[in-house]
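Here's a solo chain for you in structure tokens, the form predicted alone.
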Amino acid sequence: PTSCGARGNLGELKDYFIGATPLQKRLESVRKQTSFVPTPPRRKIPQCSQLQEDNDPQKVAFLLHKQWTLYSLTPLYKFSYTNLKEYASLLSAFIAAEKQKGLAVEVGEDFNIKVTFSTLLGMKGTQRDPEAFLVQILSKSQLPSENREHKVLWTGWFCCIFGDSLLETVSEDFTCVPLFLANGAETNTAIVGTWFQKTFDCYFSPLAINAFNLSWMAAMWTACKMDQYMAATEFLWSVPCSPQSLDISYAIHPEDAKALWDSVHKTPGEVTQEEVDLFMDCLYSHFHRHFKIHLSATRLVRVSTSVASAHTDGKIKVSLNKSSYVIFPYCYIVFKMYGICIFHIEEAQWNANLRQ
């Protein structure tokens, strides 16, 4: 594919976001006319003390800088929290079958991969929501017990973060943590996804990203106040052509965006459709304005920032370092991430109960 990039400077983008410039005027235009039709959705910014009170720093640390698949789940049937040690022998019998071929295997034997589940403490929003747990495939070293190190072969972890919503149409005999994270080869989340449908009764679905929820990740995680800003902001539009596609890359400043983001956002605690959408429009005129493109007219695939980056195959990557996360939670970007995708969850299950 073809690929073109634009970078904005500060001088340019306060020409066009603060004063009295032609897109100033436009976007005092659109809070007007917006302001006679329904308030639009508003999200709320979640709060994390509980999180930072409970969370396992180094399970966290494990979940930074990798690239996760993301996937909504149905309700776990008779899942329980006690049994996770029984589970990981089921799972790591049902996974030397498979690796064999169907050969039938016993249920303790000793295989040249270990499985393991454990919970994640603190990765959720209210004290209703489920506990979030991890499951892990790790090879077994030959060296003798005392000097054996496990590699991680693959990592998937379930969670139900400010579930409230979903938790209430759910019976007690179910566990509903309704996303996974999956990292590592397809084969072993295919594996991994098998052995719990047989289980426990649920289905996995591949959660893509579309461009409106890219739009929602790229504000609420430029509105993050970072001591130290890694990586610039950048955003790729994909424009469907022939014979071959065509790519825009545009990359800004993180401070510049910040202050974009600043200076349309007005409600403090949460985020708004309109404070999006404005942030968006300042964007696409300024890249016009130097281009002369419409990206509205084409389909955002990818955002990238210094706290994460999301691609619309439903991919996410956080790429907070320790000293971040210490003083802004990892927890709180996988909050504003999971909100979104808890949204079209539930959209999803409102159109299937239409269809009926």
The other form holds:
Amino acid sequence: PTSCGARGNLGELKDYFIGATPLQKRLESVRKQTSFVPTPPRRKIPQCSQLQEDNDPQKVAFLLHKQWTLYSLTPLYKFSYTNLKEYASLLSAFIAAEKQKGLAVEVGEDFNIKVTFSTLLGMKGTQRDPEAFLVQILSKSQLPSENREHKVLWTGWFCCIFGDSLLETVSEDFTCVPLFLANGAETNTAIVGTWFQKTFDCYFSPLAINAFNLSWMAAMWTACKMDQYMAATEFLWSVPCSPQSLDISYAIHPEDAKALWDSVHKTPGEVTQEEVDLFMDCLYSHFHRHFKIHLSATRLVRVSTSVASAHTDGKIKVSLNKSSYVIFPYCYIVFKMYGICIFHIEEAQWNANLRQ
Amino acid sequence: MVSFRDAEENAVWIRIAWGTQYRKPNQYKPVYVVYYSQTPYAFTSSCPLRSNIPLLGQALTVASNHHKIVKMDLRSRYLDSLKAIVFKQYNQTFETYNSTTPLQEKSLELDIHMDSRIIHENRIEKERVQRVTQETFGDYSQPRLEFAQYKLETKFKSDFNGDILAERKEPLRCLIKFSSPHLLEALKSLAPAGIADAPLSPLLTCIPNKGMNYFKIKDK
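Please give the other form, namely the form predicted together with its partner chain, since only the form predicted alone has been shown so far.
To see the whole picture, the full complex is given below, headed by that same chain.
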């Protein structure tokens, strides 16, 4: 640390950090839960990229139609991609031990469980990003007569997308996979999290998605061109009034939402902050015209479109309509420092294998 | 199977269990109807089998000696509130209080012993909002509803950006749903909290008057 200029006076703390290292600045922003890097005013609507070629469509299909809970994860210490089998058996033993302690009471039957670790190729932003990997807890049937099919009880995956700024700061011993997504019972998420924390000296924290990012997601998902819309574009606001709470749900026909977006959207291939703001302002003003209520004064809690839905509690679900031939192969996670992730779906062509 | 019970004055509670010619009436999924014989109103609980609803309507019409039954766009979990709205009993003030109490003291909650250098900004506007809210909603406690739903098909018109969707002839199709443990009280608190303008839109304030909480709104 630089020589301490702060003499117990909080006012000087700001000066202290001017001289701080990038890592210190990041730690400070994590502590204050602010974004260190200012939001880019424009984001490219991603095009098909080389990453897609590495993609295994079978593996990516598991992402769909499931609700994922997001967590942010600090770098893993001394994690190695060559030890995945070993990690699988260690975690399996840990889970079994926890279950015997009576901590994880799931189903009545005593299932034998199996844990798998596998890499997930293609789920990253640049070549520099570490590979994503998947952890699954599967149940094994006890009865020999039954088909030895494994039922997936819990899935979690770890990834790093566009983590360049992060990768600069950490040393070689660390693996940065800052985004963790879990689907399945919370007790299992807790057990897996505990094991990772013990084994790799890392820390999980739940990732909330704020209204700003939810608006971006809504705009980008509405921007996606679909042949067939299955669901309305829907927003849910929570109104901070007392003593009674009030929820306002605003659903627009997806074709109308797309028409509104097209009218707002000026720059091809890019989505700008102004466009997102204008899109939301149009929705607010249409609502205000009818009800005289300022939605901008309330809290945006959930957005849902034909493509995907996201909740401020850090829950995300990707919905794809199989009958639509323009479907989305890819979840992109744009990572903003340690805490805030934006999840958007990229419009591209599916591999023919997936059209079933 | 139908059973009757006389409840408070003029109210008859009817319990109907539905069966078919092959099955005994299902006692676990009955429909309740509360009929006020002196009025043309009946309140029904939700019917598990949609196909029975017209039959129920017909039976009620005949039994009550009317010639037509019309479903109102009003639904709630609280029978008393529905009664209050339908029979226009909600606007009675039960508390006796001195209505000449100066509005300023009540609404702005300023301690007169507070430092005189602390002032309320926008005092006049705040008082106006308070007055308008009181005129709209009254001082009585509101009947209890949990939601209001609006199906909008109106054209988009923007004040600040004239050319957004200017060429589009079709309206925006929206479905808006307000939900709250006590909707009308929540709506009443919006303008004083600064979240809504005062007066609140008539689309919301008309709910008790019109006895509706499901609306279809189109451009005229």
